[in-house]
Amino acid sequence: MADKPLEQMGLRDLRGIMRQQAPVEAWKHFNGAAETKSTFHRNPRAFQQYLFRQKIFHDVSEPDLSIELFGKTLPIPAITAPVGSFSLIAEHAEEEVADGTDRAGAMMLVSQASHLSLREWRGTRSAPLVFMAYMNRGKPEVEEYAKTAEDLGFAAVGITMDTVKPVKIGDEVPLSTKDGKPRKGHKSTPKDIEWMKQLVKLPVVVKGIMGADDARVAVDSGADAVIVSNHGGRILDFNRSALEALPEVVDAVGAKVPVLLDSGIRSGGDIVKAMALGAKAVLTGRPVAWGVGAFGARGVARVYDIFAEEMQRVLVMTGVARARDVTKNILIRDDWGRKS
């Protein structure tokens, strides 16, 4: 199916091959979102409102992409998102995602909704892992997972808190990919953050923040990091894009805790734009799915290579020597594009 080597492929190539090879159900799930898919489409489009300010007279030739997060040095500010449905793509897709992420040395957020146990996610891999809980699974199960994550040397634990209502694909609420049972929502309460803080000594991450008020509540309740995310457009149709909400959240809590961005990342340039607007790092879900669906672990590793290559190009062309030093000064609002 491929007419060029994997090393020469971009994300569009991987997406096309994954669509050809993956089961129809998997493609529908990963290309799906709530109702009209307005939020799903808005997420990547939001990045188009920013242009880069080119600068060529400088000494930058090999920018440093590394960052520090949860006491770990990461080679790239991109993190595999906590997707619980990789198993729809292939029987061993979760293992391949883990292996591909590990090859890249990237951090991976592990969903409680996945099939692999935390011990299986860890295996012999050395990449930093973060466990992400769903409180609708019940406190006893979450507690067992969180304590196991701590025992296994995970870098952090967290809670995905925006599933007040269950995810939708079109007009349907799909069955859980973990156990085939109907999905259900769960009341979002800061008491769950306080509970998790008492349960483990690891940093606690809260995912699903889309505004300043919720960000402040999360941090005041003990969150050590927040993830700006609209769940890839699967929860609330006609929501803001994650990127649009990012500056507001950064202004509210960015001086206290790291702010990460999830939803809509489709290129290394998108990663740079998110960092310029205050994100410490980004999560990537669908591109990782394209990679694993196309070439297994090799495809996942290629996704990270693509992001790194594209980030290097942007940083060189904007004169930034270290990704962690990116500021909004390298961005220009595309007023012309918005008027056309």
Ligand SMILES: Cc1cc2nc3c(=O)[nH]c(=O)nc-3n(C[C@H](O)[C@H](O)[C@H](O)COP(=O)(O)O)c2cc1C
The other form holds:
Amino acid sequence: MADKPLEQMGLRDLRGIMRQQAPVEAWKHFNGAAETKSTFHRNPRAFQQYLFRQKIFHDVSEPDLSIELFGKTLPIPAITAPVGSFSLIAEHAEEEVADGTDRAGAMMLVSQASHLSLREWRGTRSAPLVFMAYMNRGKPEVEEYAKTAEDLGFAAVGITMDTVKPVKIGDEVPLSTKDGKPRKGHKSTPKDIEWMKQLVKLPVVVKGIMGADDARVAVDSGADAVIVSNHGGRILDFNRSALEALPEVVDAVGAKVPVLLDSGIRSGGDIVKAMALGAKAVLTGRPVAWGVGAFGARGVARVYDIFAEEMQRVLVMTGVARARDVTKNILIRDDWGRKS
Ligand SMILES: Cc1cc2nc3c(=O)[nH]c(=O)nc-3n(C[C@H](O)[C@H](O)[C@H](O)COP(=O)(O)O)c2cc1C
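For the form predicted together with the ligand instead of the form predicted alone, what are the coordinates?
Below is the entire complex, every chain and molecule, led by the chain shown above.
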């Protein structure tokens, strides 16, 4: 594998190299998920339910992948997900993730559980950043972070609201990688969204929405965007996949706010499928971890190149000139084996 140049590697190569190189505990943590891992496995499988409708008679040869989000133009509709424990992979993994994302010009969501300060995440980088709070860290700390994010020119702030119960790796609740203390679940309320709205002038994003009712509550409380996510299968075993929850969230609030999605994105084709079903953009967690674990910042930048190359291929082969215009007309539900 390693004798292949990085430019020819795919995500599976990066995953394999990360697995060999990263500390065993880091691999287990990133490849782990709650209990039987049914949600973790269902997330990527859900994308396989959709096939593309190939179309070759058209003029599309170099599709435009860019989108607008929070007033920023992004070259690709993929975003680095907030991950509090990149530093398990390597001492400087957080800096490398920031550098690699920056090299791709992509947006990055920064977790309050991560080790670097917001100032360090910003550094001299120009990639648009979004601060993602955990309300269990207490309002004073969240307030300080949110205001710092605003001062540093972050594009938005947000709250991760689905850790009502703590994440699990198999049957264990791992210790916090930030302070080494046992993790606890915590309930955030719609009032926290209202509180965040009056705290800063930035758009407020709510992460961890898995249904229409919660989406409406979040938007009625002031959310400027929602992220459909089951936390990569780390909290509730036998949850629906994020992709399955996406259409009802788009129906409920998609006309009012951008709907983003994460959990299970493993290719540029998956990004196109999520967008065809109404997502404005996607977040990617574990693929970024594979990239940084395999080749540091270069590996992270390669993850974005892979996504872009794969998106280009799908959009050319389905005749879509601009990713942001993709509709579900390019998708066919795979009913193979279900017809009698
Ligand atoms: C090791 C690990 C740590 C994570 N830490 C956070 C975090 O601190 N805050 C947060 O909002 N989400 C966190 N997440 C969830 C990700 O933001 C994202 O929802 C998930 O990784 C998406 O699924 P994917 O890994 O299949 O792309 C974490 C995920 C992993 C795998």
